[in-house]
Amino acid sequence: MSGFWNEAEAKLAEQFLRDGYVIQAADDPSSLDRIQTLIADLAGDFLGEPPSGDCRVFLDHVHQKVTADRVNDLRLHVIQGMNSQAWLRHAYFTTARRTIETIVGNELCMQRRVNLSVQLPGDESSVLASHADVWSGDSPFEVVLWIPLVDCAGTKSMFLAPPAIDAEIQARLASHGSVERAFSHYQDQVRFLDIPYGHVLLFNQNLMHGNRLNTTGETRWSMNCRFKSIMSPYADKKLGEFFEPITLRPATRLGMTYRLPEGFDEE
C-alpha cells in the first residue's frame, strides 16, 4: 500500500500512527485567522468590552475580565455565536483540509457543531479528567481536529498518551481501580502538546488524553471537531444526527441512489 502514496503523505501517515497525532502548520493561515477574530469578537460581545488590537493578547488575558463562575455562560455564548455562522465549519475544515485528507480519506463527515474550550488560569472546574472518546459513545473511526486560538503549551495544553503507552493503561486500566488513579502512574510518561497558534493538531481520540489544572499566567482558547471516512462504521453518534456529509463524491452518491429494477434475475 506505501507505494500508492507520495513522500509526504506517507510520512505524515507513519507519525500519526507512531506517535497518536500530528501537529501542522495550518492549511488555510487566513481561514484561522478569521475564526479568531470571530471568537474574540463573541467574547467581547459578551463582556461588554470589544478586542482592540492583537486577538491573541485579549484571548490570553480575558480572565482578567472574566470570573471562573461565569466562564462556562461566555464559553456558551460564544459557542452559539460562532456555530450561527453559515461560514464557520468550512473554514474550520479548510484550516487542516490536507492533513486530514491523508489520515482519513477524501469521503469525509464532519460533526454538525464545532467545540469550544475555556480555560482560566488555576479554574478547577475546567479540568477535563483522563479519558478516550471511544469509550463514551464515538467512533473509533473518528479523529479529532484541535485548534488552538492562542499559544498552548504545557499545562495551557492538553496532553496525550502516546500508543505505545496507552496499550499498557488500556490493557491495566480495571487494575488501577479508576482512570484517574491510572492517569497517576503514568502521569510522567503522558506528553503535554506545544500547539502555537498557526498550527492544527490532529489526533487520535482512542487514545486517553485529557487536561490538568491550568498554572500559565493566560487562558487557554481551543476548540474541537471530530471527522470520519463517512463510508467507516459508526457507534452512538450517528450520521444525519451527529455527522454531516461535506464530501461525498459523485460515484459513492450514485452507488448509494441506486436501485436494481424490479423483477432483475442475474443468470
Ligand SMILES: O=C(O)CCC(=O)C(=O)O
Given for the second form:
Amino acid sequence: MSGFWNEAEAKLAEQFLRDGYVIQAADDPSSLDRIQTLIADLAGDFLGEPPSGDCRVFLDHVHQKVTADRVNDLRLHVIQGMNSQAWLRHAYFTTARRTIETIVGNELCMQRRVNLSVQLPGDESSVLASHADVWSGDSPFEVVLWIPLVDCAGTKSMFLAPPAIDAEIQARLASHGSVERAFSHYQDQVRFLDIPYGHVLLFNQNLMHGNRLNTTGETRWSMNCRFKSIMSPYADKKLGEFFEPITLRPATRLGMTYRLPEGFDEE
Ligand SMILES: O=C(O)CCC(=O)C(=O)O
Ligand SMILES: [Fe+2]
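Having seen the form predicted alone, could you now give me the structure of the form predicted in complex with this ligand?
All chains and molecules follow, beginning with the one already shown.
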C-alpha cells in the first residue's frame, strides 16, 4: 500500500484485498436499530401481529408466523415500506460511511433501492445460487454493503469464495460447465461469514458468493445495497437509473458541467 495511507486505512484496505471482505461494528448503532425497528414493524403489519419485545427475537422467529408460500409477499411488503422512508438510505450509509470511503472513495453513488433477503429455515425457494454480481450486469467497481438484522452465521448467512480460491474457480468455470458444479467442487473452501447483529459486511461482489438452504432453526433477515465511485466505469446498471450520486464533490460537479468556449484566440 502507498505511504499516503494512514495506518488504519492501510490495514482495512489490505484486509479487503486479502479476504474479499471486511466485517465491522456499525459506525452508528442507533441508525441500524432504527432500521431494524422499521422492518420489524412492517413485518408485523403484514402478519397482522405487531412485534412485541425484542425486534431481533421477533424477526428470528418469523417462520412460526408465515409459511414459505407467503414469505415472498412478506418480503415485498417490507421492501416497499422501507424504501418509501426518505431517511432509510442515509441511515444505511451512516452505518458504514468510514469503511466505504476507505475502500471505495469519498465521491460515491448508491443503489436507489435497498434490498432485503428473508430465508426461512428449510425453505428451498429462497436459496440464492452461487454467482458473482459482475457476471450479470454489475460493474467490477461496485462493492456490496450487506447488513444483517439478526445474528447470521453458517447456513443462516451467506458464503464468499476467498480471492485465491475464486481466481481458481473463475479460471476453471468453463471446464466445470456450470456454476453449481464449480460450487460443489469448491464447497469446502468457500467461507460462510459470521456476522452478528450490530455489524456490517462490505464485500467484493466480483468474487463468487451466494447462500445455501438455511438449516438452522432461525429465520435469516439481511439487507444489501451497492456502492461505487461516481466516476468509475458503469456496466448495465446506470447512474440515474440504478445508482444515485450521494456525495458528489464540487470540483466534479464543476467539471461535469463545464463547456469549453469556442471560436476565440487564446493569445
Ligand atoms: O444475501 C445473500 O445470501 C447473498 C447476497 C448477494 O448475493 C448480494 O448482495 O449480492
Ligand atoms: Fe450477489
